[in-house]
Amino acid sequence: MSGRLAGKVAMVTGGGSGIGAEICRHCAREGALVAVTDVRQEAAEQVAAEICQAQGHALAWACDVADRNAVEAAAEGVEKELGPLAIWVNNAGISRIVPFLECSDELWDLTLRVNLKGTFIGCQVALRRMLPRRRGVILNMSSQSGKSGSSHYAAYCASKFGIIGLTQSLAIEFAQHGIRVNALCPGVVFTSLWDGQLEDYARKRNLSPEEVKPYLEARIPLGRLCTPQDVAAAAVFLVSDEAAYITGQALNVSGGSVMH
């Protein structure tokens, strides 16, 4: 087995689908044995089926990333089923554009419940695991909406300021354990998730959805969208030994529009 990887288990939240799958694949290819976690089963199955039929090795695991318990247990079945973890990567998480007004409890509960507790989880349960064995690298998903605030986005905002706080405090604390932890901030990435939110960010900026992306692009210094291939490639970066003095960042993977 050869690559940057090679050998080394990679436990991956949210890789049914968009960024965290293309991170899957993009570990395999590296050589590393991917765990493809997914609230949604047959989601991680169809993307683990498809590395291994690429000659790669994954296989999937159900997960709320938000349940201790299921955290708990798909890590232990994974290094039951593939070997001691020394990657892992909260990916998963949820995103709503709404008026700050209208934001309910709810939604503003169930959006910091995926993506900063489900991350805080996720980091204990990885930390817990690699502690003893005195080495481990951790990848929290944030977004350049973890750097600059934008209207209507006050709950997503929020929780990826949040992971960018989180990632720095657990890159200090545990250094020197021989344990690295880091974040991505990627721009704007056309995945299943923006899908779903489109429409209501054409209302948010008096567009037509037609004329979102044409709008975003001409925002963006390199003039296209992120895609989840720069995105998985910046994380096999982050997660490999090239970047073993690298710990507390928050990586810009937005084209320019971020840069601070």
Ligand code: NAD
Second form
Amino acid sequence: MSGRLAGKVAMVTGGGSGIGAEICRHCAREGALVAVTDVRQEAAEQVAAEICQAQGHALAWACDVADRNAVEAAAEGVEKELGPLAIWVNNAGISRIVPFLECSDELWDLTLRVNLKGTFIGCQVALRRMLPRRRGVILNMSSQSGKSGSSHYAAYCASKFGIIGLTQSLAIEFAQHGIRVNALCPGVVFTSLWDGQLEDYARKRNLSPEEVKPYLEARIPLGRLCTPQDVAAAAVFLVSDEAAYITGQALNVSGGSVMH
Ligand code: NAD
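The block above covers the form predicted alone; next, return the form predicted together with the ligand.
Every chain and every other molecule in the complex is listed next, the one we just looked at coming first.
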């Protein structure tokens, strides 16, 4: 097996769609044995099957990232099937655009539960397995909304800012144990996450849904939206040994629209 991740076992949450699915494909192409996990079993199975058809190595596992027992069972099952986990990508996330005063307790709790608590649980489960081996890499999915606040986006921004704080804290705590922890901060990628919020975003900006893409592109120095491939390429780099001296970072993949 060849590639930058040859023979390494990688767990990717939210791997059934969008950015997570592309990270799974990229990792498999670099020789990793990939566990595609998602709360939607069928979606995970589809991505895993596609990877296997392309001569990669993958299995699917259904699991809700905020359910600790399910995440532990997934880690256990994946290690039995594929071997010791070397890479863990906490990618699963949800997003809604609502004016702050209309953000219900339920929406706040759900956003923080999946995005932040799910990442917390994933990090703990991964670290408990990686620590005895003194080896491992964790990558958490933040956002440019983890670096800059935005109207109608309070719960999402709070969760994504939180992920960067969590990432930095773990990077410091576990560096001495040989474990690196980084985050990625993508710009806007038109995945199914955006299908669910395009109209709300258009309303917030007083635009029609068709005007949203050109509006966003005009504000990005590199002049185009981010793609799942852009994010996956950065993900592979950060989890590979090429990034051996990089930990505690929150890397923007945002075409120049965020510079801090
Ligand atoms: P997506 O909706 O295409 O994919 C998210 C996947 O996560 C789905 O397959 C979904 O089933 C899964 N998921 C949702 N809740 C889950 C749970 N509780 N447990 C396990 N899986 C669950 O979205 P995407 O755009 O690919 O987003 C992936 C990540 O990237 C998210 O964390 C998102 O916040 C982040 N992100 C996205 C963008 C963007 O513009 N799309 C930008 C920055 C960051």
